[in-house]
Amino acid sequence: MSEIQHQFVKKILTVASHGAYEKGYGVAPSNIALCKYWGKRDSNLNLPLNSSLSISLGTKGTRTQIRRLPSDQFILNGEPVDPTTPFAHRLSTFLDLFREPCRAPGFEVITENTIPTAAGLASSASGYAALVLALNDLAGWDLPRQLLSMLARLGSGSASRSLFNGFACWHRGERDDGRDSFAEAIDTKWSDFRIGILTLTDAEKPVGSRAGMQRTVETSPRYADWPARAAIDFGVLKRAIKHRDFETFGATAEANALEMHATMREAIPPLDYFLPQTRTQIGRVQQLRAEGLPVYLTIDAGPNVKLLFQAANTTEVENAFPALEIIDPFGTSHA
């Protein structure tokens, strides 16, 4: 981690209480972006080029326990993590921002994911959000969610939104120091809104989101139009959520996702996360909609498809997609 990141964290933690406990715990939901985050204006502080908007995935997410040890030990879904893996290196580097050598220089992190890791289902978002919540609990910082979202952002940009259940938005901000780029909840509960997950593969992505994002920004000629397009979609989606305008909501989210992937495919070399099954399911959704079923889709940086529909159409959607996993993001149970 850079000195810029260390100074950023130091400024946030000056307002903290700095208590100390034996263990810390954190739970965070995964989220899917409805207006996508794709591109950074500052890679050190993970500042986005456009604001984004998401919905949480109920009980899908991450539970994390952390305690201080002489050296780092990571356990993911019950299995020790090889310290030489990119996953362990990224996690250890992030924890460098929060080490206190006078207490213990290392951390034991025990994480359980209820969503496939690195398969385009936002596992890093819930992972870093849960880790920051666990650190907050361990150290007794007692920080508000807005500041925690800034810390989580350093680990994974999308993690800033996983501090919240339901709809959330992450503001791009304008300041160079990153203090106005944070996430917050959108205070709208859409009780009959449903998400359907079509998991086509749980395999790790061949190109991670960070590398793919950088390649797209640097080489795709189509990217020049993306930030302005995303800013328009962000505003349209916020209004549609406020008024529960499902048709506008679904059409905008689907178009935003497909434009992001089209922009990636014009990168050099082309970046295509879709599988043949992905394209088949996109065609199926669009055909059903043409036949009168109000169902839309979104796809993050991966091949798996998420359907957007309303509770009244659950039976029809289930009949069309028998393997669908349906999530009620505003139900009583959350990650």
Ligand code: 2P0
Contents of the next structure:
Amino acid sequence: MSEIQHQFVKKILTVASHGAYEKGYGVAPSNIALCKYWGKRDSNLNLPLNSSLSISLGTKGTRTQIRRLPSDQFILNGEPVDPTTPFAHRLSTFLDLFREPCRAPGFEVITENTIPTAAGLASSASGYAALVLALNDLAGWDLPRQLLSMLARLGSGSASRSLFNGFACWHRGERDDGRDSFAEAIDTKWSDFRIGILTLTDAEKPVGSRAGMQRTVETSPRYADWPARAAIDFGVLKRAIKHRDFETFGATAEANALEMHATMREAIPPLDYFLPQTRTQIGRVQQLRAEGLPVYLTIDAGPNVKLLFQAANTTEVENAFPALEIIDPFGTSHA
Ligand code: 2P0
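In place of the form predicted on its own, output the structure of the form predicted together with this ligand.
Starting with the chain above, the whole complex follows.
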């Protein structure tokens, strides 16, 4: 991790309390962006080119326990992690930022995903959010969520939004030092909003989203219009959530996702995360809508499709997509 990142963490921790506990715990939900984060203006501090807005997945996410050790040791879903893997390397590098403030030469990190990895959602977002919560607990920092979201952002941009339940927005910020680029909760509970996960494949994607967004920013002529377009979608989605205007909400989220994929397909070389089945399912959703069923979709940097609908239409949506995993993001128990 760079000196700039160390300085950033140091500044955030100036307002931290100090306790030293033997273990720390953190739990965070996965999130799905409805206005996508796609493109960075600073890859060192993970500062985005556009604000983004997401819905957290309630009980689906990551649980993490952490304690100090002489050297790093990671356990993921009950299995020790090979320290030579990119996963372990990225985690260790992130933890480098916290060894001194936590007085820990190494960390034992025991982490469990409460969402099947096959859905492509057990991502870095809930992982880094849960880790930052666990560090906050271990060191007794007692930091507000807004500051924790900025620490999680250093691990993975989308992790900044996983510090919150329900809808969250991550403000791009304007400052070069990254101190105004944080996420916060949107205070609207939309109890009959549902998400359906259509898992088409659990194969690992050929190009990770980090490399994918960089390639898009650097080479896609279509990307030039993305930040302004995303800013408009962000505002429309916020208003639609406030007024629980489902049609505007769904249409805007779907168009935003499809535009993000359009920017990638014009990258050099082109980046296409869709499988033939992805296109088939997009066609089915749009056909159902033409027949009067209010169902919309969003797709992240992968081939799997996520449906957006309301509780009243659950039966029709389930009949059309029998393999669907349905998530109630505002259900009573959270991760
Ligand atoms: C999002 N994605 O808003 C967008 C939509 C993928 C497509 O955030 O480099 O893993 O760690 O900041 O957060 C995935 O990107 O990227 C992502 P880094 P991250 O959810």
